[in-house]
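Only one chain comes next, encoded as structure tokens, the form predicted on its own.
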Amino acid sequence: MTLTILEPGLLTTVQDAGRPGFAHLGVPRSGALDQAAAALANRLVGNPGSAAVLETTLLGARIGVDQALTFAVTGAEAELRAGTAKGARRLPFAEAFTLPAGTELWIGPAIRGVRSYLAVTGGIEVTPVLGSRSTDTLAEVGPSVLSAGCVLPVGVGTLTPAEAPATVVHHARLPTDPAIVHFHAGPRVDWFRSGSLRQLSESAYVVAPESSRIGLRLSGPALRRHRARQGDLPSEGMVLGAMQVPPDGQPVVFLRDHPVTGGYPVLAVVDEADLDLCAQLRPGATVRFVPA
């Protein structure tokens, strides 16, 4: 059983729960940026939560269905359509649906949020690398970013698709305006001027267009260093959610394809519970940071 990528949109990749434990080799954990949305899509089609899914970005994708298969799409809200020689029909979002062979599945542009997740019963069965099928866009580990014409193998499903669509759980995870993101004090607070954490919590930041799977780039009041701390740190280990601050004072929150080391000081670390939310913040969205 296979799927064929007809139009990959802005960025479509294969993702799963990631490959933690290889930072000492210079390999980030990668995986779906919105882990809860990916796990929900898998649950709806009867997969284990760690099965590989497709992650689309903002503009959706068009996919050819080569055999009859069951799907679900979660994450960023999008219009879904199935097309055959007999015409097209709308499909439910955050619910399981079955498509016959010869169907084209359209995942439309994101209406709310950034990243949508397509799960198929049996999961995407590309070859795992270091125990994961995830595409790492920084270290280039795992399958390549998907392009038109890519054919993806699908595994054999072993579980029963969930009957409840769980749309209430899904919608609760998309951003509000402004989005509220909780943080903990980072290891290099002493590199910044007195009151920098208070400034962070009292200011509004805007998501920059340069944001990616590597990091959420933000624009707002500059977080200035202490006068005695103007050089760069020796490279040190970075963790998921670390808020690194370059010399221009504009913070960057590291997401799942982040580098494993860095030389800019970390002022704060985003709470793990809010990392899925960070995955769905669109360029131009307003973010308020709140102490955890």
The other form holds:
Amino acid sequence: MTLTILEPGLLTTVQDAGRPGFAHLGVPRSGALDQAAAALANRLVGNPGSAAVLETTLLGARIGVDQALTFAVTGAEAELRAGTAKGARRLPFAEAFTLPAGTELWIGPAIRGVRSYLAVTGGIEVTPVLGSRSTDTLAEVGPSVLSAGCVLPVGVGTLTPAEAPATVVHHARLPTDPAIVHFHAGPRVDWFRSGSLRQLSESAYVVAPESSRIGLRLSGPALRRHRARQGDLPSEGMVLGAMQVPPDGQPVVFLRDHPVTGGYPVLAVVDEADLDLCAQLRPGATVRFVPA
Amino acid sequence: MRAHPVGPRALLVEVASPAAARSLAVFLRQACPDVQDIVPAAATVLLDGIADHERVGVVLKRWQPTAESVEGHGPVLLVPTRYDGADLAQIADSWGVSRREVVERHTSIEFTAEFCGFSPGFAYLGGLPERWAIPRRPSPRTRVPAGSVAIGGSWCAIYPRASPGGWSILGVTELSVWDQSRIEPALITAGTKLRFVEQSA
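Having gone through the form predicted on its own, I am curious about the other one (the form predicted in complex with the partner chain); can you provide its structure?
Once more the chain from above appears, this time first in line as the rest of the complex follows.
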């Protein structure tokens, strides 16, 4: 069984729970940026949470269905359509649906959020690398970024798709305006002027267009170094959610394809519970940081 | 030894040297197998994904760096290298010696891989004396070929695959230092000892 990528949109990749445990070899963790949305999509089609899904970015994607298969789309809200020789019909969002062979599945541009997740019963079964099927866009580990014409193998599903009570849960997870992101003090607070954490929590930051799977770039009032702390640190290990501040004072929150080490000081660490939300923040969105 | 919390599930431990970081990482991997990622670097060890903070605290107090734990492991890996890199002449100038002497110096050192980072399989190799340090190029090259043997500061490294890079290139090896289809994809990990051997063109 296979799916064929017809149009990959801005960036469509295969993702799963990622490959933690290899940071000491220089391998990022990678994985679906919005883990809760990916897990929900899998649950809706009866997959285990570890199954691989497709992650789209802002513009959606168009996919050819080569055999009859059951799907669900979650995450960033988008219009969904199925096209056959007989015409097009709308499909439900965050619910399972079955499409016959020869259908084109169209995931429209994101209406709210950034990344939509397409799960298929049986999961995307590309060859795992270091225990994961995730595409790492920084380290180029795992399958390549998808392009038109890519054919993806689908596994054999055995479970019955679940009912869809989780739709409500899903809607609660997309960002509000401003988005509220909780943080903890980072390991290098002493590299910054006193009051920097207060400045972080009292200012509004705007998501910059250069944001990617590597990091959420923000612009706003510059976070300044302590006078005695110039230059860079010797490279040190970085966690998911670390807020690095380069000399220009504009913070970057590390997402799942982040480099495993870095030399800019970490002022704060975003709370784990808000990382999925960070994956859905669009360029131009306003963020308020609140102490966890 | 100072430990900084990095959010509720991680700890950054500061140590005196890269060798101490490597030694502590080896010790922690055995003493705390439930910590998800243990990442040694130049002067720190990151413990990421801690389930039991209390246990980690107790274990950290027990650690003593020993001469044995700081030494590298295994046999010395020989790296056949063609010394025809784009920056060989500049390195010779900056050391004030001939190109031949650069090759002789570089092949005389036994390096130890201290930690990995930058990209998968990229190991920071220690052993070059500080007085032979070469500053990074003012503007990084957009593409350094795979297998390039290079110097950055007093570190040496082999680029696992083509990537941008700001280090000065001595030469090239055909040894595959990163192959994700292998069970152990990284040929060089923290603690690997190695020596470069001149290979004629």
